[in-house]
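Here's a solo chain for you in structure tokens, the form predicted alone.
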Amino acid sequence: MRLLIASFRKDARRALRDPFALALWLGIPFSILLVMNLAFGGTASSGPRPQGVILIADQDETLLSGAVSSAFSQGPLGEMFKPEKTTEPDGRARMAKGEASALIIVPKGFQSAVLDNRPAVVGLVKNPSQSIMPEIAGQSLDMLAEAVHYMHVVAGDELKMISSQTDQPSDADVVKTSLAINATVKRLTQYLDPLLLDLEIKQPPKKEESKPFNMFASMFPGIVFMSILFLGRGSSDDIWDELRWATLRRAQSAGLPVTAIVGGKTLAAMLTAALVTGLALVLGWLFAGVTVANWAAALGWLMAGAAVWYLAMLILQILAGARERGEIFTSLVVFPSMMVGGSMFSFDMMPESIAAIGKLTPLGWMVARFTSILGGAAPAASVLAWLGVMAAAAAVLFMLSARLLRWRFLKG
């Protein structure tokens, strides 16, 4: 026991030596994750929010041509859309160098034919190399093409009596719109006040207000096991510093025993991980919604996620047999691992078969049972079951990466 811990000490110490390190480990992953969470409209954000320039050729320039370019300011389209007034050839040269979503034309006379109720054709360019703003462009102009046609079902004689005036009306011609107008409310009135048709409505069953998704906290798990396996890589990679300088051998012959060695380098890397990761998991906390239910359970389990995945890094480089050699092993096992096992996408992001096989993975595996710990969905027995099979893992992988180092580098 007293070389384990001397061992430890002298790894913890050389670990601690390079704050640099330390930084990259827990700063490249969330720096990742930073930049993605901002990309998708932060943490309280649904997803991404289509925004497009809408432009708008008016040569009308009437009072119901310009509500065709206020119908794209206001409302969810106006948070969709910057609508922009051009020329139609300038909008047209605009379109061709794909800087606007939709041009829309409205021709000459358009007020005047939606008052008499003739047609009006408003032409829609559409940028080919887009396909949802184009189409929310072209489908709010077909709702307002429905919004004028009901408008003259409704008051059809009352729009053409106010369209064939064409000099300042008098008095008359006031008083008599304003009759037609009042005649056409009562109209209504005997089919709205009160309705003719009997209504039940029913209530849909009330739902539990879902939260907002929050894609930090969701990223979070996977996040915090980059680091580890960053971790993991680094700390395995030193190995090939400690043989350069021979200090392998001279700990070897002083009697300090290959596994009292792997031991110390094995606890260094865990202690190196509780430091990164629970700083991550306490700034997660505080700043961007991470539940923690149970912070032992969880500093627990990425303690024992630091100690498999330092061994298996380990065992890696020394069937390597160089540094170069070992970059590459360890490599087409990290960036895969990320990749499939939910630490660049979170499992709430994949498809459901993709993600079915990244939880099969030993990083995806990890990682789901790291976000039922955070979330209190893992009870005490299944938590001490997983640690138990961490356990085996590493005790396995302890032994074998003991015994490759003295036979690969301490023979004799």
The other form holds:
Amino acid sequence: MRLLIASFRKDARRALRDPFALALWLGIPFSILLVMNLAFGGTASSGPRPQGVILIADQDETLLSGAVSSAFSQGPLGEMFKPEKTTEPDGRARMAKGEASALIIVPKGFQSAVLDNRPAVVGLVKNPSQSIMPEIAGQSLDMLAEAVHYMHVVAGDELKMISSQTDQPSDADVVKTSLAINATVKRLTQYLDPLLLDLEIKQPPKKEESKPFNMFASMFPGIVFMSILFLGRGSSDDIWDELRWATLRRAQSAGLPVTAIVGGKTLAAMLTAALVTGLALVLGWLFAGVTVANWAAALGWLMAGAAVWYLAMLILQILAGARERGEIFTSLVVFPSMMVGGSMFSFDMMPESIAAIGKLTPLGWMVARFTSILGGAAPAASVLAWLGVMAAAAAVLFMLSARLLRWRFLKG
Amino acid sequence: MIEVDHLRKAYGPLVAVEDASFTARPGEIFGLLGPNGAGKSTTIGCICGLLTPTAGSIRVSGHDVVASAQSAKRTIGVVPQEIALYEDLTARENLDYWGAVQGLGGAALNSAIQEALQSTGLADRAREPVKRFSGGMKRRLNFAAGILHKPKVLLLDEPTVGVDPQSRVHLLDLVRGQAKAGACVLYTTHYMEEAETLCDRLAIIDHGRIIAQGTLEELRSMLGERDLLRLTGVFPEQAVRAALAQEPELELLGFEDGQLRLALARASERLSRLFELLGAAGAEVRGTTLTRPNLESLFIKLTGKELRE
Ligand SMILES: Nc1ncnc2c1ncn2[C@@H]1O[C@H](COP(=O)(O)OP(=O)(O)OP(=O)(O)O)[C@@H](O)[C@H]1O
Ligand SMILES: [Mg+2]
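Swap state to the form predicted together with its partner chain from the form predicted alone:
After this comes the whole thing, all chains and molecules, with the earlier chain placed first.
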């Protein structure tokens, strides 16, 4: 026990010595959150925003193809993008010169394909030298595609009717059709003011008294876990310093068991996580409308998550066998996890099918449960059971990593 | 007490230590002298339990290092050849950690840290991170971290490499102090002078094999070689040659202008008689250099090569 404490004290000191790394572990996730909030957040906020020129080559020139371009000139996207009409060759030439963030090509036949529920292909050319704006353009297009899907769910019959019109419709047909089109366009505009659409469709039963959608609060649990992933990755990297400095061997020759070495490091990672994400929690609660139903459970969950992710990353590092490969191995887990596990995009923002898969990943599982712990939706018994699962996972990973470490680096 | 008995350590086909046996006793500094790759660190690694011997046995303070590793380790302090410190922690924090790992705590740890910082001359830099230390300062801290708990058995693996002469003298004094206080010190080095001045007994190791061991005197007598005496001054050649010719067990190696080189047994005992002889022959001696047969010459004699190459 004394050895474990000595080991923990040493690693905690070392972790807290590097405030820059701590700031990064918190800063990167939250700047992502900030950008996402600017892009998709509904509330009116002022201040200068990034403006990206977006070129639209509309080869279809129909109501729907027009809707695509107007999506980029209205609402929150309108504040970020300046859409400009162009032709495809001209657009490509301007992209080549780097004059715009993205080029969107709406091909001929787009509208009829959409109305017939056939696959419609919209081309997107991103400016490789910019990072954020083209990404947002791409994300927005994805959401439009979602909108089309929902449109078919909601207004499929009218749409089919429109597209099945023959050359010479009867008067009655015209009236019927224009009424239908009216209704559809109404709905279309509703969906094509696009970015709240996802949520509105998914939460219809929640009626009037449901709170306005808080983008920040929705993404918050995933973002906090992104911090934990970065933290696990960053602190597990430290094993290479220990090996380079020969400190692990010295500790071993002094009789420090490998379990105390790994245990100390895990505890230090948990402490750092508690400090970093606890701060985020307090700030989110104070200033951004994040609800915290149970502080102890929330912090406990974050620390358990930190232990699991730290140990998982440590195992990957040891298996990788060298620092550079360790970086690659951990990236291969961290970034895909973040994409589908609710960290880059909250589950609310994802298509339901992907969200369902995402929630099955370890990260998604933790984020979803963290969301319900924060919201107070989880009964205490379930929280305890979940914590039990986390503790068991951490215990298995702990034994595994201690063994691997001894076998890989500390046997003579 | 360190008892090494027919130790063998092989890394696959490479045999790093072959049939090494020696005993180092409490209060004694036992030297392990050998060139790069001789197997010194491997021997230390086996003694402190980092490496598992391929064959043979080692007992430290009466505990077998394989069968009762923890009991053995509790009595050992190691100063590894590599500097094994946390670069991002301060000197004091490093000592705090290594002391705690070696079983110290509370006030005992604090006073041990204070003492170690003082004795290695690092007290005024104690609050600086180690990465800002010079190589020699890191060496000194590396040393301090191994002696904090005043171990009964101290394993020192080339602890003075890169340390300036003054600090080195100081470190060697600390080593002597540990032995005087009753510790059994195993000291590896490839500096022959260090081995000669520091060690009570020595083993010379080459290619994993101990090729000679004993006290410095015993090793020297293995040489059976004569001392080398170099005299400068004014020497009338004929008279001097005649005078020296009468002297038994003495060989005139060279007679140059103003310099005389002689080889003779037990030179120091015979100096005054030599001066008398030379004075009677009308010579005037201004400078004397006596070189005793040393470990270097022994190493050359045993292996046919120089220690440092
Ligand atoms: N982990 C290892 N795997 C394979 N061979 C090794 C290993 N460690 C040491 N050796 C070999 O064992 C031999 C003895 O090495 P050792 O480090 O004990 O020498 P040394 O006397 O300490 O030398 P130096 O003065 O350079 O420190 C060398 O030939 C070395 O290459
Ligand atoms: Mg060595």
